[in-house]
Each structure stands twice: as C-alpha cells, then as structure tokens.
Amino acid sequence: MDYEKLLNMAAELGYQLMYSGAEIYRVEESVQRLLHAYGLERPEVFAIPNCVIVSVTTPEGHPITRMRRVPAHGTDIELLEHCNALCRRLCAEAPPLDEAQARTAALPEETPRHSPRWMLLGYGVAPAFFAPLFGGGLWDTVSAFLCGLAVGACLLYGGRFIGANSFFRTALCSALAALLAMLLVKAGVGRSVDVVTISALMVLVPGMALTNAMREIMAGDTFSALSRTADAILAASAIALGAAAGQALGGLF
C-alpha cells in the first residue's frame, strides 16, 4: 500500500468537500470512512473552514500527515453532491489508488456548471419571488427583479473591479441594490422602497453559513462554528452598511 498516495487522495477529497461548503462533520466523517475502506484503523482528521489536516500511522509505526489550505469559498451544491457520491463509490469499491486519485482530481471538471446567463437570471428571479412574500405588488416584483439582475451582474462580472474581499463586495452590491430600488420607486416603476430593497438583499444573506454554524455549535465543533458565525455577522454588517449608504445616496436625487 502506497500510504503517500492514499493520504494525498484523502486530503484532496476533504479539500473538495470543504471548498464546496460541506459541514465540518461531513468532511471529517467522509475522509475517515474513506481511509477505513482502504484498511487504516485509526486515521485522524481535523477540519476547520479554511484547513483540512489528515494524519495516519502506517503498520510500521510511521506517522504521515497532510494539510490542505482551503481558500475563501461559498457553497456549491453540485460539487458537494458529486463529492458525496464519489466518496460512497470509493468506500464501496476501494479501487486502485491511481484510479481513485484520478477520479478525485477530476471532480471539479466533471461537475456541471451553469452558464453566467442562467446564473444572472437566477439572481433576478429570486428577489422577484421574495417581493410578494413581503407584501409587494406586481410592480414591486418587477423592480425587485431588476435590482436582482443588477446585484447578479455586480457579483458575476464585477470581480476584477471590486476585488476578492467579500466584505467590500457585499457592501457594494447591497448599496447598488438599495440605490437602484430608490431610483425605480422614484421613477414610478416600484411602489415600496422597503419591499424592493429587502427582496433584492435576500440574495446576499449568508443563510447557509449561519445554518452550518448553528449545526456545528450543536455538534460541538465550536471553533468552526465561531468562524462561520463571524463570517455571517460580517456579511450581515456589510449588507446593512451598503444598504444605508445606497439609500443615503439615493436621497440626493
């Protein structure tokens, strides 16, 4: 058994799971099950939102450790589903390590991606569905759709101008949504600034991160839970600051 290859493959799978937005317990349990399937009795796996550490001891008593740093990431349900399916297949079949490594390395390329047009449409449709829930009428729904398109375009195509800092990116997008909502209402397209604004901002709310944080608190992964909670609080602060700035700017017109 080539334990170096096995450890590299397990660490890569853990990395892909974490990068897709998986919960901490899912990452650790998946990697442990994978290593158990290849005959290792007591593997050690430690994961936090930006790091995965896998350690095993060979039958000869030599400890081997791999660490993968995970960059800033969001949630990719398609990739998460493919990682889960691959982990189950590898645990059931335990194929040769070269084949398992190739399957794991091919995960990002094999995961289907939606085109930017469909993603932009999704950013517009989501606020349009929220507007009636908040008591908006037809024209509020139309305005929310337009604001959602603006936020989606800012997120999808404005990365090179905004930068990679998620706090400033979220603040700028929320400011744009609030400003556009006020302008649309003043132009007579929308009826309620509050309904249009909050509907557009819903696409920026870090609901998944906060949900995972609460789940990890209950599971006892305190460090990871605090990290995710801090991210969610920063995102909420950016939304609030950006919306306030957008409304202040809109009041000047």
Given for the second form:
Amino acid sequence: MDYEKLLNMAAELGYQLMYSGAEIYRVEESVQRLLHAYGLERPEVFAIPNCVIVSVTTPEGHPITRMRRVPAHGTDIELLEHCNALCRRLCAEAPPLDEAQARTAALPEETPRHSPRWMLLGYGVAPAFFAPLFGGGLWDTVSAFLCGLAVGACLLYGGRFIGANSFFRTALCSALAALLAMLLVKAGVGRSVDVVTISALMVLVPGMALTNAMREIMAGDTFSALSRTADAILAASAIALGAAAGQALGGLF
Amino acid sequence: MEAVFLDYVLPCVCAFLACVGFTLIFNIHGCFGKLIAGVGGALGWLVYLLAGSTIFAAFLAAAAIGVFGEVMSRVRRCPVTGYVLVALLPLVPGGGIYYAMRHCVAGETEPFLNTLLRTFGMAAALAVGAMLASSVFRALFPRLRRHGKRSP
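Previous: the form predicted alone; requested now: the form predicted together with the partner chain:
The next block holds the full complex; its first chain is the one shown before.
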C-alpha cells in the first residue's frame, strides 16, 4: 500500500474537519479511526486549533509524518457533517486510496453553502429578533435589523478593505453597529440605544468559541481550551473597545 | 392570558426566529437542522424565563438545551452538537459585555467589576450546564447511544 498517499488523505480529512470548527477530540479520533481502517496499528494524531500533525509507522518500521497548518477559521456545520459522514463511510468500506483521496478532495466543493445574500439576511434577522428578548419594541427591532445588515455587509463584503485580522475586524464591526444604533435612535427610528446596540452585537459575540473552549476542557485538551478561551476573551474585548469607540463617535453628532 | 402571551410565548417565538437566523450564518442546511436549532433556542429561553433570569437560570437553560440535543441526536441518529451550539447563542451574555464597557468608560469601577464578574459567571454557567447535562445523559442512557450513533 502507498502509505504516503494514505497519510496525505488522512491529513487532508483532519484539516477539513478542523477547518469546519470540529472539536479536537473529534479530529484526532476520526483520523485515528480512518488510519486504523486502512490497517495501520498505531497511528499518532495531534491537533490544536490551528495545526494538525499525523504520524504513522509503516509495517516495515519506517516512520512518516505530515503536518497541516490550519488558517483562522469560523464554524461551518454543514462541512463538519459532510466530513463526519465521509469519515464513517471510509472507515466502513475502506475503498481504494485513489477513490478515497478524490472524495476527500471534493469535500469543500460538494458542501452546499448559503449564498452571501442569504447569509446577509441571517445577519439581519438574528439581531432583529434579539431586540424583543432584551426588552425592545417594534421600532427597536427594525433598527436592530438595519444594524445587523450593516455588520453582515461589513463582514461578508468588506474583507478586502478591513483585512484578515480578526481582532480589528470585530472591533470595526462593533464600532459600526454602535455608531449606527446611536444615529438611528437620534433619527427617531429606534427607542433605546442600549437595546439596539446589544442586539446588533449579538452576532459578533464569541459564543461558539466559548462553548467550544469549555468542551475542550471537559475532553481534557487543555492546550486547545486555553487557546480558544484566549480567543473568546480577545473577541469580547474587541467588541467592548469597538462599541466604546462607536458611541464616542456617535456622541459627536 | 395576554400576559402569558407577552411574557413567555412572544419571547420564545423571537428566540426561535433568532436561532433560525443564526443557522444561515453558521451554514446549517435542511429544514430539520434549522428546526432543531430554533426549537432548542426557544426551549432554552423558556427555561431561562421560568427559572427567573439569573445565572442559575442560565445554567438550567443550558442543561435543558444539552438534554434536548442528546434526545435529538437519538431521534436523528447522528450527532447534533452543532445545532445545540446555535441554540445556546441567545443566552450568551452580549448585554453583559456591553454594560461592562459602558461602566468602564464612565469610570464606575464597582459596577464595572460587578457586571464583568456576572458576565463571566453567565458564560461559565452556560458552558458547564450544557456539557454537564449531555455527559450525565450519556452516562445514564449508554445503550441508547449505540443505537443513536452507528459508529461512535
């Protein structure tokens, strides 16, 4: 068997899993199980949020290692499910390597994605319905919808202008939301600056990072847990910083 | 009757719709997935309201969502962790971060620290509640798990 090809395929699957925002133990277990299915005795997998290392020893006693660097990523639940399903199928059937490799490589293209327009709608709808939860009225809902749309547009289409730095991006979006909320309330559309701002900020709040961090702690992956917690705290401070700047700017008008 | 509608039904409907909005952002496809996320969010918010909107209420709400997720993973016969994460989002203390920032900017140290600690408490309660509930549920019903997940 071509162990280098097998290693490449396994590392690619681990990479896709990590990229879709899977938990550490899921990535490590899936890759391990996959290599087991292809007859390797003791595959070693090590994963942290931005790196996957897979190492195998061939039956002749020759060790090979592959490392994949995972760039900053969000959460893509559909991709995660597809990776999971593919991993199970590969483990159950153990098809020829070329076929398995082709299937793994085709994963990102095969996964359905919402078009940017639908995602933008999501960014608008979520804050809009948060406003009543925080005690806002109908007009607060409308303002929160508009603020959410602005944040979504900034995240989806503004990547070219604001760069890939996630701290800066979060702070900028938060500032935009706070400023817009203030202007909308001053213009008489919204009623409460606090409610509208909080609702709009809910799409930026690092809820996913935080719950994921806690899962890693429970699973015993302390290193990844610490790095994800730091991520969540940084994002929260970016939100606070941005909102403070936005409100200061809004106070000038 | 109207009070019940305004206090409980309307917020739950809003939580449902907000979570469905989030499913668009986190790329969840299919009616069933969207429905699980939405119903989970509404359930969590209902428990949170009924238990009195405190940190402990957030813990209970997260536990309810965790158990709901486990039940749904049996029904659907595949892990639904992603949907459960979305259902938790309405409870995440965005307001806490905002008010802490307001107090900090205004130079009010004591309210700032109070709000900050409360925010951390909320976040910890959420995460621990959901994880604990699903771990306990799995420990209590291990046999169901084998049926639910074909190759765990």
